[in-house]
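Okay, so here's just one chain, in structure tokens, the form predicted alone.
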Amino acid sequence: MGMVYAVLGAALAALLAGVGSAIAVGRAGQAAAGAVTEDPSLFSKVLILQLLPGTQGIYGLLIAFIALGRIGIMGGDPVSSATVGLQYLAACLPMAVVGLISALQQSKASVAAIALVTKKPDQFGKAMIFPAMVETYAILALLISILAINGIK
């Protein structure tokens, strides 16, 4: 049962953060397409703003690979006890949950930043800060999950 819990944790980190990023990048892409329709010269600026919510999916995948590497799927010692498996599940949850929520929230900030850049292209630097602030929490969740995984004996 331990291996099942551990793999579930890895899968949830990749799945939830990935789903959040996919939805978020799609939302921001819709806004970016509207902005480029109005002013094609904005393409590179709005593309950056669209891509920002995609990082949570990368972080979730990273946590999944780290966990799978430690539990015997891609190296490491196979997990045999349910307790250790539950520890891996718990260690992956911060990235899974925060990855999902922060990606969705970051998409809202990205859409607003795209609207700002559409009206005032010279404010791109300031517009970048809004979605970047949400990124902070995804990075914190990534660090917590890494530390928790590395703390499992």
Contents of the next structure:
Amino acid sequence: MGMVYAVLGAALAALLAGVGSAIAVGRAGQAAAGAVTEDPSLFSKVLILQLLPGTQGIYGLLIAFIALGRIGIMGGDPVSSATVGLQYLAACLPMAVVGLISALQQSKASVAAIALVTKKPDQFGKAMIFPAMVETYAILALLISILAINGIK
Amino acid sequence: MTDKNYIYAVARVRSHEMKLLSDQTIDRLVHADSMKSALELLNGFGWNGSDPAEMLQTQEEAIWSFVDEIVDDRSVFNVLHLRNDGHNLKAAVKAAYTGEEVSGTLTLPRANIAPALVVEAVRERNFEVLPEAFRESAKEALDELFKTGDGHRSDTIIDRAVLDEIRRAGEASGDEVLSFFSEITVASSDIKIAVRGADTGAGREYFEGAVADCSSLKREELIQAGLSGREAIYSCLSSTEYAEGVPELKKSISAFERFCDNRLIRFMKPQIHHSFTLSPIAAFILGRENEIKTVRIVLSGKQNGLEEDFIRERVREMYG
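Can you swap the form predicted alone for the form predicted together with the partner chain?
Let's see the whole complex now, leading with the same chain.
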């Protein structure tokens, strides 16, 4: 049973963060396509803004790899008890939940930033900061998940 | 349509918003010393052409060809065309009564129902092909015209149906800009009906038939005020959100129309910062139409050699 919990944790981290990023990058992509339709020279700038909410999916994948590498699926020792399995599940949850929510919220900031760049291309640096601020919380969740997984005996 | 489907469209609108004329540009246009220099100024902003009528028509067509590019289903903006439908229906009813052909110049092109279809439906008395909202009123207006020969009464029936439909469509849109547009359109029409009715000494029957329901005015109170005279209308409006428009209404109907247009523009301005809904697109369309209306007023003033101050009093605030 412990193995089931541990795999569930790894799967949720990859799944929720990945779903969040997929929706978010798609949403920002629509805005980016609109901006580039009107001004193709904006491509490189809006591409970066589109990709920003994609990082949560990568963080989720990273957590899933780390967890799977410790529970006997891609290395490490198999999970011995339900308690340990639940510890892995709990350790993966910060990345799973915060990854999903932060990606969706970051996409809104990205779409707004793309609108800013469309009107004022010279303000790209400032525009990038707004969605990047949301990234802070995804990174915090990533750190907590890594520390928690590494702390499981 | 869900919000996400408008993200692409709004991103494109953002780019086009930069080409909107500003209040300062309109001020320079009013200040232009001749028609020629006014047209040159407009050419500099991408309003190409040397014939004012052609230029304005091109700009109007550009709005809707752009909307067709960015929105899959244009029917969400049907509420903006309902007044044109009403105009075409009135022209069709008059043509059916006189037996004359309706030329293209008598109908308006940007309508929800094809003008030719309206003309044929009314001529053949085949009202079933018209949208449900206009079937009864078209029949009633035609019957009224044949019965009394009173074109004004016939028009009033259609105008009322249009106002009712604008209100219904605005509420059904679920969009704050389109809802506000429909509310202010119906309310301002009601107020103008009340004033004109008061000036001509119209009876209750006229007011009951012409004044439509809306949320921002109490219909019965407005009708009662219209029966009592202008001062009663001013007093009735003083406790509504149109209180600031009373001084304008005292000046003229056109000054009041300007007040309502400016009120709509001020309501829409925050949409410049929204990215996900239909509202920024609706605001852009209405902003562009307002821009064209203002340029038309200025150019027409220049063409007729009107004083700068006279023109300035009539220009609208810009969305851009």
